[in-house]
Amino acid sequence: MTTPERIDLHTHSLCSDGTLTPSELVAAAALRAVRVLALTDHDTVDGCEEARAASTAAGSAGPLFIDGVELTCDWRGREIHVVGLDIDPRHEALQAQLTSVRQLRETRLVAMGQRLDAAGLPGSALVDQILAESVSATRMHLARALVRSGQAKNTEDAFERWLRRGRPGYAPAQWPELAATVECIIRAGGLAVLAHAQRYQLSAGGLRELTARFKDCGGAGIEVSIAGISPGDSDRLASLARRYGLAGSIASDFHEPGIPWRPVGRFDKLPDGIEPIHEELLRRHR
């Protein structure tokens, strides 16, 4: 039985492609009075001790703080998130996940870069002041420029004209596989979360069999509840998740203040008969 209480296992830091600081994040989060709250940045941890810290000095007010990070992983060509929670960001074999890919990224958003010079946007020229500032540079980071550089009205825009696949901007890269990835986050001491599966526009076939080979890869949950998801969508995770027996995450996937539909901390309930992984999550802080 789930409670409505605000849980957010989901949502992102200026360490990666966010606009708060940790700090500000757990503030935010308190301020909404989420229960429990991981920070899931992109191929990095480097937030999640400032943001533990922010929490341990919020006391009662503050939310459980959870460490965790999202990973960028390869199934069949197609690039996937595994988000892993109550990670130990120490871990040896993680830590050298984290840097083969933020490499992997840092490549991408070069070639990225280059193809918008050659239809005619200074790609390069934007690339190489990210790559100056950000940890784990990703192509949010490129389409927020694009949107300050005039080139697109929102990141909407800039992904839709010129960074999703088969725009001129995109880029492919090599991503760890799925296998490697689940295994990683298990290695690290962390639970295994499908990340927005609605998103990687697969046949209703093909995100059976992912969800079926992630979950005998070791994965212990899909994001059932997240900001932005249709109704319909929810329900067809939910019904993966009870097929498959993955628990199921509440998660916005913030990534900065003033979008009302995507607030740090969800206030909202899983589908009947989905096991909440926060349970989990509580079962081990108690």
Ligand code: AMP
The other form holds:
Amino acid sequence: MTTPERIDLHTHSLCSDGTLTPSELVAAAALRAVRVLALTDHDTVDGCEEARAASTAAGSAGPLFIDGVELTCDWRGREIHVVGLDIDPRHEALQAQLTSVRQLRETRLVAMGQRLDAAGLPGSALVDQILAESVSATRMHLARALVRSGQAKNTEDAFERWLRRGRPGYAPAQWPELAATVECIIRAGGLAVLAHAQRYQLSAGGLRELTARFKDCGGAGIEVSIAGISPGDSDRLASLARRYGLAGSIASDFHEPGIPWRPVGRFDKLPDGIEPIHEELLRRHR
Ligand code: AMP
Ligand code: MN
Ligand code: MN
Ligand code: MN
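Same protein, different condition: the form predicted alone was shown, now please give the form predicted in complex with the named molecule.
In what comes next, the whole complex appears, and the chain from above leads the way.
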């Protein structure tokens, strides 16, 4: 029996809050017969060069590698993630946006450290160490640090107790607007994909408004095949793709090995009537 082919257009490496190096990620993808792989670290493209080289070195056993990024932005006061696929990682305006968002990330994490200090935790000490070690510092880094220092059972628990909106360690940030973020991806030659829309805690109407706005801004796709989502959410995302004429993306949001429901690579399958965005990527790279 041959191994079925897989696709993955949303993954993380050590350059943001993943735990594998870009080369290790590519090796893991090759083992799972991933045919098209995008590295989409939070607000950095630093891992793309290494991942591309590793994919090339793997030859026909390796995936077609796509330069990608997951950009943090704002829509009506909510934190929205937009994946940029097949961007030029050296594009100047994109680089400028990434630098400024990473600065916002650092400022926010410092504020979160101070809030944790006020709650009696060694927040600032943990944050200082994270900032010294990370290209793109995220709340996930802080969650892992809180687990290591015994303040939470696991990262879910760290978010639930300390880090999610409304918890004592949370601090907001003023991210760039959705429209400017989509435009930045398009200018860098990429396709903009609305990431994990089921997670934004929007009503059905709110989700339609977000998706309509995203499409108006030039959005090309929406994640439809997502690791670990409910059948209801899956149907809602498929309906949004059809209704707004967006292509569908296949996305694990892989961060680390050992999470059984979120391995790298998902079967190459989307609901009827949805154009797979990886077909466009394959056309571009034929
Ligand atoms: P940030 O972009 O700095 O806000 O960090 C967000 C990252 O933390 C996400 O990409 C996820 O990897 C992780 N994350 C966010 N919310 C949660 C949560 N409730 N439970 C576990 N991980 C989370
Ligand atoms: Mn993450
Ligand atoms: Mn995300
Ligand atoms: Mn992600």
